[in-house]
Amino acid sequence: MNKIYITTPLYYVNDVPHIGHAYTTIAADVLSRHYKAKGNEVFLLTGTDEHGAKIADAAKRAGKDPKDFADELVPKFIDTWKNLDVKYDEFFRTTDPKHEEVVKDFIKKLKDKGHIEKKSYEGWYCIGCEKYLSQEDLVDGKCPDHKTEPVKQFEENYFFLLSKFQERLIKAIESGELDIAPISRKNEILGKIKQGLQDVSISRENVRWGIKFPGDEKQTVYVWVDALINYYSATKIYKELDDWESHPADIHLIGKDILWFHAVIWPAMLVALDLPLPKKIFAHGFFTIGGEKMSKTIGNILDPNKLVDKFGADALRYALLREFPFGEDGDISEEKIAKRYENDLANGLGNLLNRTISMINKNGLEKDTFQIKKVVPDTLTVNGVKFSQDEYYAQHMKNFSFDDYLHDIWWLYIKTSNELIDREKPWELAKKNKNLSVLYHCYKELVQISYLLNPFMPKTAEKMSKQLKTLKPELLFPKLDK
């Protein structure tokens, strides 16, 4: 039995969770469920990043202590993942005292090995990004992501000597030892590394809300370093995980905006301590909402909890991962989710299940014939090539091709079966006492659909299996309130 360690990023608790947080976490949950169903032992880690200037400022605006502020927001993430039916194995908080001790030990080892030096530094710091920006990063003198002017800061900080690891990182990425996907992100990172790596500040002098830098109480550990080390410290805290030394993360699932930290700074720190690299980093694209970037100012930020209230968790999970390729940027909106709900799910899948079971009952067919004993994977022929069903869909999962996985279920099973019923007209065949094998075929296809959909739509798959056993049809996707 294989052990698979999957992580999401740690999400900042400066605000409530939004659709972007949900997107990454749902995808991680789908992967976890898929690999567990294949008999693997999976550990899915998610959690919250609770230190740094951004959190301190948000807490100050709210008139609260940073820790109290975080304590109030963390349950909102936990509740959201519950509403979305995300089954993580541990929820990690960077304010966990055990984590703080691991971070200090990790930094101390870097210092002892000569990979950290104290230097003076002057630069433009964006609090929203929690990082220094170069002049080339700025657009009209502002951070392109937060549309705010960075603050000029002069500090004496501790620097991780990142420049020492340039060739080692290039070799690891080009050889596939560190697999960065999709290929466009790999090429982007390699291009930037080959331009030359600069040493990076890993402490802050003027940020008080954070882990004290080992050996210098006037400094705190840079929030990004603190957060990245969570993947390692989790293997020291949770007994269900192997030590990182023997089992590093199999999949770091992230958004493309934080790829540099995960694909350059984090691996370099691991190399510096002779620790193994994560096996794969997958950086997905960004959402636009109705054609525009998500923005509080515009007011187009989608609340996943409200969407669950309207569409249900399974339908939302389906729509988000079906609408566009996971590695690319794409547009989503409540209208697009509603369209997927009505066309793909209610009129497609729900209609197929209901009409098949209803016609089986109406025509008094032998009910013992319609029993789920064991899913026997189909052999699929796609573009003239034969595949086993499991092999075909497992390859989609391996490639993070969630939209293709769901598209193929729709075209190869749902659409084809509905068209078969429309063409064969079993209600007319029954009047003529003709063979109703079409219903046996559709029943078998529905068994396959429930099996394949389980990682994406677990509650729906469960309801389908129950109805296919009892032959008692129930509405899967009720009409939406207008």
Ligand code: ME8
Contents of the next structure:
Amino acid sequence: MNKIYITTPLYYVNDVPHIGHAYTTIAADVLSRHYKAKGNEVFLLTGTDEHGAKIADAAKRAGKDPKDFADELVPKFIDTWKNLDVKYDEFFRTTDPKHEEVVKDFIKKLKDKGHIEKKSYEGWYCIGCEKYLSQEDLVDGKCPDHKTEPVKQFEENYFFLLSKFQERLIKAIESGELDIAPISRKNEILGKIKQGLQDVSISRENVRWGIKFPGDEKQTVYVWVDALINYYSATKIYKELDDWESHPADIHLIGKDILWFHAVIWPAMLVALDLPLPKKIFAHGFFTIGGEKMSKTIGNILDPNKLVDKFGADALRYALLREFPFGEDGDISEEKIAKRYENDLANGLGNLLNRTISMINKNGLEKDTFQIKKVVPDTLTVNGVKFSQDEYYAQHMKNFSFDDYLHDIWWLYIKTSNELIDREKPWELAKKNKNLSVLYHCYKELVQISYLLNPFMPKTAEKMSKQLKTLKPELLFPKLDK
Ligand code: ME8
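Mind sharing the form predicted in complex with the named molecule? What's above is the form predicted alone.
What follows is the entire complex, opening with the chain shown before.
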């Protein structure tokens, strides 16, 4: 049995969670449920990033103390994950005093080993990104992501001597010791590292809301360094992870926006302390909403909780991961989710289950014939090559190909079974000569589908197996209120 440690980013508590946060967290939950179902021990860590200028500013705007402000937002994240049926193992907060101790100790060790130096620095700082931007990063003098002008800052800071680790990082990434996926992101990061690494400032003089910098109380620890260390401090704070000796993480799941921090700064900090590197970083794509970048000004930010109210958690989980490949950018909208609901879920899966069970009942067939037996996964032939079904889908999961996984279930089982019923008209067959083969085939497919869908749509899978056992039909996906 393997032990697998999976992480999501720690989300900023400057605002309530949005659909982008939900996307990464649902994907992490799908992986966790899949690996657990395969008999592994899995630890899924998520949480919130609560220090730094971005949070201090948001708290100030709300007229609140930053810690009180964070305390009010954290339950919004916890509730959202509950609504989305995300089963994490621990919820990490960077304001946890135990974490603060680990961060201080980590930085002291970096200092003792000679990896930190004090230098003065002048640069353009974007609070939205919580990082300095170079002239090349700017578009019309503004941060391209936040559309705001960065603030000129001159500070004396402590610098982490990142440039020393250039060759070591290249070697780790090229050899696969640190596996970055998708491959396009790996190449992009390698290209950037090869252009040369600059030492990075890891303290802030004018930010009061943060962990005090060890040895210099006038400065606080740079929020990114504080947040990245969470992945390590969790392995000291939580007994289960500590018992596993779980550092490093097996999978850091993140969005492409924060790959640099995870694939360069974090591994370099670990190498500097002779600690092992994370095994895999997967940076997924970003989505736009109805063709536009998600933004408060445009007012197109989707609230995952409202979508759960409308479609249910399972349908939302399905629609988000089905819509486009996980590693690529794509577009999402409420209309697209509604379409998936109607076509794939209500008319596809729901209809197949409902009509199969109804026909079994209507034709007065022996209930004993339809007993869920342990499903022995059949073989599957794709492009002339034979696979065990179980391995075939596990491979999709290993590649983070959630869209292919779901596409294949719909294409190979649901669509073909629904077509088979339309063509063979089993209600006539059953009357004529009690030929059960079509119904039996559909029934078996449904057992297989409920098993395969479990990590994505846990409640639906449970309802399906219950109905397949009791043969009492119940609508899985009711009509949507217009
Ligand atoms: O960056 N599409 O937190 P954050 C898809 N605190 N995913 C999206 C998205 C979009 N349009 N927008 C956001 C931080 N995300 C730091 C992380 S980790 C040690 C510290 C998701 O609240 C995606 O996972 O800005 C992205 O990486 C993350 O939210 C950024 O969340």
